[in-house]
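First, one chain by itself in structure tokens, the form predicted alone.
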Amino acid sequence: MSHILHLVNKSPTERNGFDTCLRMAKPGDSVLMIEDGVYAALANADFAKTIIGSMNDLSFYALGPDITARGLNDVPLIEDVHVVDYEGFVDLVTETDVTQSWL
């Protein structure tokens, strides 16, 4: 079975790409939140329950430099969302069979 890295770059309050991503993702896939997508990783975000509900099947990551760029370093993230740097981003891409961007 091939595993997919799903890249989400828009906030779930801005577009519906995150919802579509989670509907299409299969168990064992990974989701990397980049750019404004990192807002979905905030523990107090409205979308947090949706991500937490998907954690049994999917792995979630947030790009650290994008968290920093948005001034969110001191805001708690959802537990078990792993923060990665650019090197970690590259590792995720090379560890999966396919990368799918959700715009």
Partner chain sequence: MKLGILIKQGPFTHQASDTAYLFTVAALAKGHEIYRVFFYNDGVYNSNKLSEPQTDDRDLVSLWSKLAADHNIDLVVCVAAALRRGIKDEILAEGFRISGLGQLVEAGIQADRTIVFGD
The other form holds:
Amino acid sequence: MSHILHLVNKSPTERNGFDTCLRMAKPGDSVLMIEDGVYAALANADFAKTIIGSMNDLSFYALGPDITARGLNDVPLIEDVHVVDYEGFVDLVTETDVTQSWL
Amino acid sequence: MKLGILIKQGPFTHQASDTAYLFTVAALAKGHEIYRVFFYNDGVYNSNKLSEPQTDDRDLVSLWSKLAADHNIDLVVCVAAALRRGIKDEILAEGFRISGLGQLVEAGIQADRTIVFGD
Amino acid sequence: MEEWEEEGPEIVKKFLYVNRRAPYGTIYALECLEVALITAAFDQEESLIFMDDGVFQLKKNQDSSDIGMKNFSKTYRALDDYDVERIYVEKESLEARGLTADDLIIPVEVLSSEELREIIDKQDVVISS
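Could you output the structure for the form predicted in complex with the partner chain, given that the previous block was the form predicted alone?
Let us now look at the entire complex, which starts with that chain.
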């Protein structure tokens, strides 16, 4: 089994990439929210329960500079979504086996 | 580790090229090798030296050119995608070269990881 | 022959192309098909997945003459000529769009999400379009 890093760059309320990613990811995989994908980290948004429901199986990360750029630093984010910087992004890519983008 | 990067969107309309650029800078800082950056779909527009952003904005075409010069990175623009969008050698920014799609496949074969940035 | 041996063992990787976009409205379907065909020349282990709106790429009876665009749907038949035989369509995506395998222009393997997950798990290079 390979450890896949799933990259999601779309808001879950704009496109279905996040839903499809969560349908296809297998337990043990990691998901990194980048660009508009970071909107999926909002704790008070409807989509939060979908993310929280997947937390037993998947590890979630979000790209910090994209969170800050969008003014999301002053709203609650889902606990256990780990915020990383670009170097953390690189580490996630190299520490997993394959990277799959859900464009 | 050897990394291959695929960029499928042009500058400005989508964030893809920005994210790919910052990822590439971070990967280099961490000592990784960038085997190749391949530009496909509208990503070929990242090579257009006629691009002239406003002075207070980032200039992605120049940023890629400079990164390629500083770190000897192979920036390859897909010929088929480029020609249909009017990207030719005459308007190619420094550090970019036009070549075939096989260069993307070859990067996938040679690199330890391939990362796709797009829309 | 000697020269060949010096190159060392050929690397064969598993390439997966994930198609999730409908044709014509955007260029992604056409340009992904172009990469898929080129990849076939490299003797790699190549697979294609069509899921979400990507299943519409394979809808038979496309006729784009009145929108002035090239109908490239017949080119999917060339995949077989290039020995690209691992072509998978997600069952759930087809059903959600009211289609069956009979609506498609080429023979494909229709797999459930669960089965597709196993295909995805085996890949070395995943290129999404």
